[in-house]
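Listed next as structure tokens is one chain, alone, in the form predicted on its own.
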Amino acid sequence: MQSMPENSPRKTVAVVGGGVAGMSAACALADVGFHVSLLERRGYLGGRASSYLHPGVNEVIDNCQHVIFGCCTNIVGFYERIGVANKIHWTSDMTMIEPGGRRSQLGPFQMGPIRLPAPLHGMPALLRAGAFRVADKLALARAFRGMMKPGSLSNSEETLGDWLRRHRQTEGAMNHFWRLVIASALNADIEHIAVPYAAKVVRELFMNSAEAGSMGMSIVPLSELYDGAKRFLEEHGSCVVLNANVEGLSWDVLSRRWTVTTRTGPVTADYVVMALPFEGLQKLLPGLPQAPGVADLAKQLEQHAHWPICSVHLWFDREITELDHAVLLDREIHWLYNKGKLQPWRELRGSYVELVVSASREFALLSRDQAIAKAMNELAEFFPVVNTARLEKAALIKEVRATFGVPPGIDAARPGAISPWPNLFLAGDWVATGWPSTMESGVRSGHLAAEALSQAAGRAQNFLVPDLRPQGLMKWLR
């Protein structure tokens, strides 16, 4: 039995789900003197954000590339306390590319010490890039300042799609902007996204700050990233147990403790949180003791709905651009990552790119050769090397439940971090956190859960990072 005994002061946790909302959860925890036990059905951390040694081609991948930006305090606190910031490349500028080879480049003007106030620190970029139209670019000026204002969104019911035809955004913006940085961001498609969630997106990545907008990713595969997780569990008295499915929970009422029955052994518990995406708290919901608001709950979960993330994996024989990353417009594969120039650690003699396609169901009903062909006639589109390059070898990877929508009325549907249960939290990218399905809002969404926690064990602690405070100009508009 993981547990700690009787007679320990700690009070202890059992925190269901080792993605980045249980380890953030346990982490937090674990640094405030809570006993916590990191419960994780597979053999490694990450949940939906992990790598693994994919046995067709023997090489450690992230199961998809997953970035945050300089807005996502948070994750950003966690990897601090974690200790692993310094493996966090990060970047300012964004390179788009059209088929043909044209580039575009986008990102904060600087001159030496000459910088532009928020948010005229992009336009001059924007206005230089040939991937826009004249027509684009005041389309695009009519539909940012429709959304300067934090509140001015905050109630529409409207699909971003609805949204942008009413303010008369062109072809060239809705395909080169629209439905490519911003779906991909929400990883949906426009005709399914609520505005407020678009918005949010294009304050904070395009118009708050310059930092906010800076982009970054692990230079080592997201397992390794996430062992600084369980380093810092184990230097504070807690424990990860992986393969632990867990298989029901039971709450005792004389002794107010949970069970949590798990594969490996029960784990007895005063606290839990269940950091798990919501189809895995749905399946154990009828195991879980009758309380007020379980059937609410049940309902809340039933609304949500998942979105597919694909990335195809390539290695070639030579360099296939001198780009560390990309976005590829006009065509189905969306961003590029040169993975051997992020990860150098790889000594490769040739290169490695991952090519991620978002919000595409049908990508995801290829087969794995149609995929991989696919991707690869349209990557030598945009480098024609590609032609002449020989393919060493090739991995797909399909996460068919790699976010939540955020359709209007989404919110309605996600719960606070307290549950109907006595003593059990709720954690998980799709709960009340204002943040679509990111990282971001998995972390915040444990820090939550922390906090409730911590307040209902009498030792109220704040974990939740502040958000970046608008500059230039945009703090005039909170």
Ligand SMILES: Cc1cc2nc3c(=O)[nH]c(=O)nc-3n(C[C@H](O)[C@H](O)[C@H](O)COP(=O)(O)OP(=O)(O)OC[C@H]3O[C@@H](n4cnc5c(N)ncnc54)[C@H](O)[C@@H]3O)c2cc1C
Second form
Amino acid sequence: MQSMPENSPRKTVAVVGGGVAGMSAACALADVGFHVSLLERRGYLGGRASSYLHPGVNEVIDNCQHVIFGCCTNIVGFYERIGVANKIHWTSDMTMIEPGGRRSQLGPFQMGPIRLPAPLHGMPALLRAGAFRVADKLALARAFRGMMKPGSLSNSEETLGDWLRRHRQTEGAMNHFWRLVIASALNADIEHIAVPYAAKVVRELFMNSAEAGSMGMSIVPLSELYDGAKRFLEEHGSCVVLNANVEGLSWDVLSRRWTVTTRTGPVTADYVVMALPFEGLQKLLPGLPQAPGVADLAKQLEQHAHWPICSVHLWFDREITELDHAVLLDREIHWLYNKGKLQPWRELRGSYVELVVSASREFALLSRDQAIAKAMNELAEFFPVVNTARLEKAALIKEVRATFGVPPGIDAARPGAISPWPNLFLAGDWVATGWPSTMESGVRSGHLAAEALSQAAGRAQNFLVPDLRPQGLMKWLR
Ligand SMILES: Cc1cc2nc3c(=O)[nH]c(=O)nc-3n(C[C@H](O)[C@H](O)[C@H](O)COP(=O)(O)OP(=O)(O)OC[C@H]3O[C@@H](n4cnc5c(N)ncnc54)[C@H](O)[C@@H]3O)c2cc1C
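With the form predicted on its own done, generate the form predicted together with this ligand in the same format.
Once more the chain from above appears, this time first in line as the rest of the complex follows.
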């Protein structure tokens, strides 16, 4: 049984869910003096962005490579708060590879001190890129122009697919950019993506500034980052309770306190933050007290749907590529991460690469052997050395509930931090943050819930880290 200090003058908070949303809310609140108990049903923190010892390969691996970008100011702020920001490797280069091996390099222009103002910084590399024909580049320029102005598409109810057809996108632009880079950033088919979300990604990653589009990858397993969150909470007189599956919550009107029933016993608290994925909240809803607005919340939850992400982890007896990551064109495997290079502490004799397949419901249906064989065959088309290398071990991780989709109209199904219940706040990547299903959205939701809670407690605090300001010509487009 977990107990909160009943007579403590500090207000107590139970945060349910130890993903990035819950961790960021918990750390923000502990930072300003709340006594927080972070309750997580699993034996480790991280939720959909975690790592563990995989028994099949006897290695600690991430459930999938998680990438952040410079524009993800809140996850960066969270990493700074818990002292792990130095464990992120940042890069601005993106190598696209075609089957057969031809490479195109995207990234911001820089020659000595000379840089180009945003949004032109990526233009020279795009113009040189062999992966796009001239007609593709013109089509992309046309689409980027249409997405350039913040707010211009915010009321659009169109799907990205329809919008792209209206903007006369070529097959090359569709296959090598929209169906690959943008569909995997949003982890959904272009026919199921709302245009405003795609426009946001295009502006943040390719137009607003070189800094906003730079890409960050952890040099340690994800769970090692969260040791920082546990340490931070303990140093601030708070705690993490693992293996604490929350089964129900009740509100005591007289004492104005919540009792959270967990598998390991009850926890009482003045405030609760529910930092669960939408299906997790949906499951607990019948056990929550009746209140006006609960039926509406239930309807919102029903609107959400999942998209899968699969990752194939391969250990070879030799190096497959000198690149630390790459985008693979025209095949089912989309992204390559050279984990041995990104995480040199692994001291591999050969190499360890991870291949990521986003938004493919077909790939998620393959068996382990089929998926690994397919990944190996396709990888050999990009790197012929795979044909002669020995595969030492392999793992397939299927996350069928990886992300929620962002189809047109989804914003109406994303509630804010304020819930139908007193002193209970909502977080999770699916709540209203304006961001797609990402760690940034999770952390933003955690910071927003912490802001709403601190305000309700009469100690209003700002936790949301502001966006990066657009640079160059983009700053005039506000
Ligand atoms: C394969 C994959 C690849 C991804 N790639 C990227 C990427 O490259 N970049 C990026 O930004 N995002 C990526 N994402 C998305 C990102 O992981 C999520 O958006 C983010 O982690 C969501 O965080 P969250 O805290 O909102 O939810 P979750 O991570 O789902 O956290 C919720 C937590 O609540 C716990 N929980 C559930 N029910 C209960 C209960 N009853 N009691 C107690 N605890 C409970 C869960 O165990 C979990 O730990 C990826 C996701 C996946 C799965």
